[in-house]
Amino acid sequence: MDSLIFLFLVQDGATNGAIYALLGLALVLVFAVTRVIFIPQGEFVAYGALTYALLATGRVPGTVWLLPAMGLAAFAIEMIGKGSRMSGREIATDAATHIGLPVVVVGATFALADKSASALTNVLLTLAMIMPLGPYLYRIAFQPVADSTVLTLFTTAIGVHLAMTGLGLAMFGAEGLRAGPLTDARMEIGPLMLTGQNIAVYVATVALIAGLWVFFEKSLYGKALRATAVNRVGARLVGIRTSLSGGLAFGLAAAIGAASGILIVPMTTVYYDSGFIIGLKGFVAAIIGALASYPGTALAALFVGVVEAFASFYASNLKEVIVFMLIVPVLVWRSLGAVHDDEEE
């Protein structure tokens, strides 16, 4: 292997690792706040990618109908659970959040979905369709069992993953889709040629990580999420609604997944079930980061991306096996040093 091939592989690994870093951070965020090992994170990637690809061709994606359906289901569950104890103002607020917002998004999609629409318009429409699915999903599937064991939450996550994969097939079909690049810009760095899409991935990743840092450090809601992650009971005692924190965490995870899908779909063909493998690689990074460390997860994701790139070069048939095997020594090392307790905290 000469130095040029080495640099190309590192560049490819860094690009993939940037995407895995975003997904790994989303997984750590959701687990820290809700204790859910969020297996369906990859479905948000596929939904975002395929929704954007369809909008880029001027077609209305099936996601536009999933949003009001899930919003209506979440509203119905809210009314059944505590409707008699809610004031008229609270009911109106919930109706606006669960029904009004999806109706606005549906109207905007039909009004703006056109082949001549700008990439920015399609990106915003995609995020508007995918991001609310996170809180709706939390309200429908996870909030009712929020105080259950981690195993129960994990089982629920697997069921949600299977359901979302089936919905993806129904909405997008079995055909894969690919979109044009977000920008045609190019940059030469020595022997390397960075395409506009590579640059978009790096810039978007850095911007999202910086945005998350500002959100957690400076905003009231971000501090509430951090408090919930540290101590759920203590957060409740000081008046933080853990259900709101869970919905917010799921909303951020859905937005990150959709953004990752938008960044991926110009570089590779995405199918309705492609998100699962992509999400699992983010999960590998999150496991290496102990499902707790944001910087550790980001560095681990870059490592995973580089290992995948070199594995593709030397043993392409085994690259997935090599990537997923990375967590084995980490789990063994942690199990040897962990203090086991039969009671789950």
Second form
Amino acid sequence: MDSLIFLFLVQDGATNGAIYALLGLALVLVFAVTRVIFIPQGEFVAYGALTYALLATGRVPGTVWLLPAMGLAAFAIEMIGKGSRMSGREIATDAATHIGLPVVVVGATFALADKSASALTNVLLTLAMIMPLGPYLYRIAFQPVADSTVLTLFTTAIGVHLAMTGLGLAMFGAEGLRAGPLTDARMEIGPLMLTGQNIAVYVATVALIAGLWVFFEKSLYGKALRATAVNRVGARLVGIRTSLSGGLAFGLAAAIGAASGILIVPMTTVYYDSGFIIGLKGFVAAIIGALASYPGTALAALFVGVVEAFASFYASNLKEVIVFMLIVPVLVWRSLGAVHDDEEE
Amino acid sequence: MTALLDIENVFVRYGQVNAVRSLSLHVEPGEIVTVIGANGAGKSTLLNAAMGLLHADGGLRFDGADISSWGIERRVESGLCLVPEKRELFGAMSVADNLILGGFRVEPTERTRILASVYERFPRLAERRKQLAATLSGGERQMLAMGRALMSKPRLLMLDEPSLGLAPRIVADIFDIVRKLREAGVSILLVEQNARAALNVADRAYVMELGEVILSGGAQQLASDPRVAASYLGLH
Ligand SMILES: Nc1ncnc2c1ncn2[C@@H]1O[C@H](COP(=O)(O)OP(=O)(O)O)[C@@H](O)[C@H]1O
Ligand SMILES: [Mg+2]
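Form predicted alone done; form predicted in complex with its partner chain now:
In what comes next, the whole complex appears, and the chain from above leads the way.
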């Protein structure tokens, strides 16, 4: 095989793999903390991509209205559920995070949305619009069923995925969008040409993973999230609200999804329903990592990306099939291991 | 003076099963109170309900306030804390992280101060602060569970069978710590099957059977009660 093609495919695969790694990590995080298999992860990618692409052309995306709507819904559910038992301070905090925050973001969006706005401004606006959707979504759809079975949570996740895809169509229309690159920089390494976008993907992935590591290892809230994943009863006994952990995990997942969307939309046209397949590839990585191991998931994601790149070069019709087939040997291997586990219990 | 913990006519059910029935109990500030009883009497159920892990019907007051509708985090914040029978440590996390999380509801500067005092009280934990909780011995795990509880600045510490599965020498250490905690101003509600040790350390005691209190009184008085001696102290 031509070594240049080989290098090119590896590079292409690594770029996509980096995105899958981010999504896979978000899936593992959400599952560990809330036991939700987070099918709508991909919708956050599409929302992020399309929101950013619209902002880049100076338009105001529909997501800006979704934010206050969901904030208000989450606030209403919270108040109906336990408003009568909350202190005035708690109600004020809740109103600030569910109503005040969206109002500020809507105001900022209308003030800043402009053709001439910098890429950084648009990135920050996109994250500000998408990230809070995570905790709101958790409050509306998942917290009410937080203690039910994994299957119920999974069914809920599928329902949310369908609803969010429909909302995506309503907000962004059926046409795909693509944005200009975040930067025009280029870099040559031997025969390889790295575009600024490639570099942005690598840098953002490494920075996000490093940021997550610091958050989980060093911050009190990061530790609280880990504690909830490790032992829910223990976490409740030290006064960690499992709903807080759930909201936090969903917020991180939404932010990671939005960041992934911003990173890919300059490289490929994104449609309102493109997120699902992208999210599924992160899911393949997470399954290979057993929905438990963060480094395992990240490595598996790079592997998925590279396999995909080679598959699309040599057998482009079968590309998706080959990628999704990757989990079959893992599942077989694990089911053999599961027999052993059952005996132990 | 109002009782620190006042449980009045409380019922706790698992589905159709009445695990705690019409139970009343109180702990005064500065007291060590013990609840003894056979396996399955409903002791753990009682503590879990007081903490808010289980729903209870009836009166539940802490320091005069009706806490029956409060979530666990609010009970923790007001000074109620449970060291459960299964310890419920964060096994995959370090000793230090377990302790820090114990002070989740405490101000950061205060947390650092209390952490130092917990390490002083349990030098073993200080030596092993980087070790994962899951790799500790049974006695160390119990110390970590108690240390984690102390991180929340409890006014009432509820201990569910702290001596369970521990070697006799370590049990003595644990009861020693219980005494010292009381001297430091923490009231204690102690659930034990090891009735002799519990009656030895406690001021007052309740005896539970089939979800109900069948006897109560001063710990010394109960220790010499022939019914208690026959059923719980292994004397005939
Ligand atoms: N989760 C549960 N579901 C149903 N019954 C339970 C549960 N936990 C305890 N019980 C029952 O409640 C009774 C009291 O149990 P428990 O409070 O654990 O007693 P103790 O701590 O005194 O040994 C027992 O009959 C036990 O079988
Ligand atoms: Mg018990």
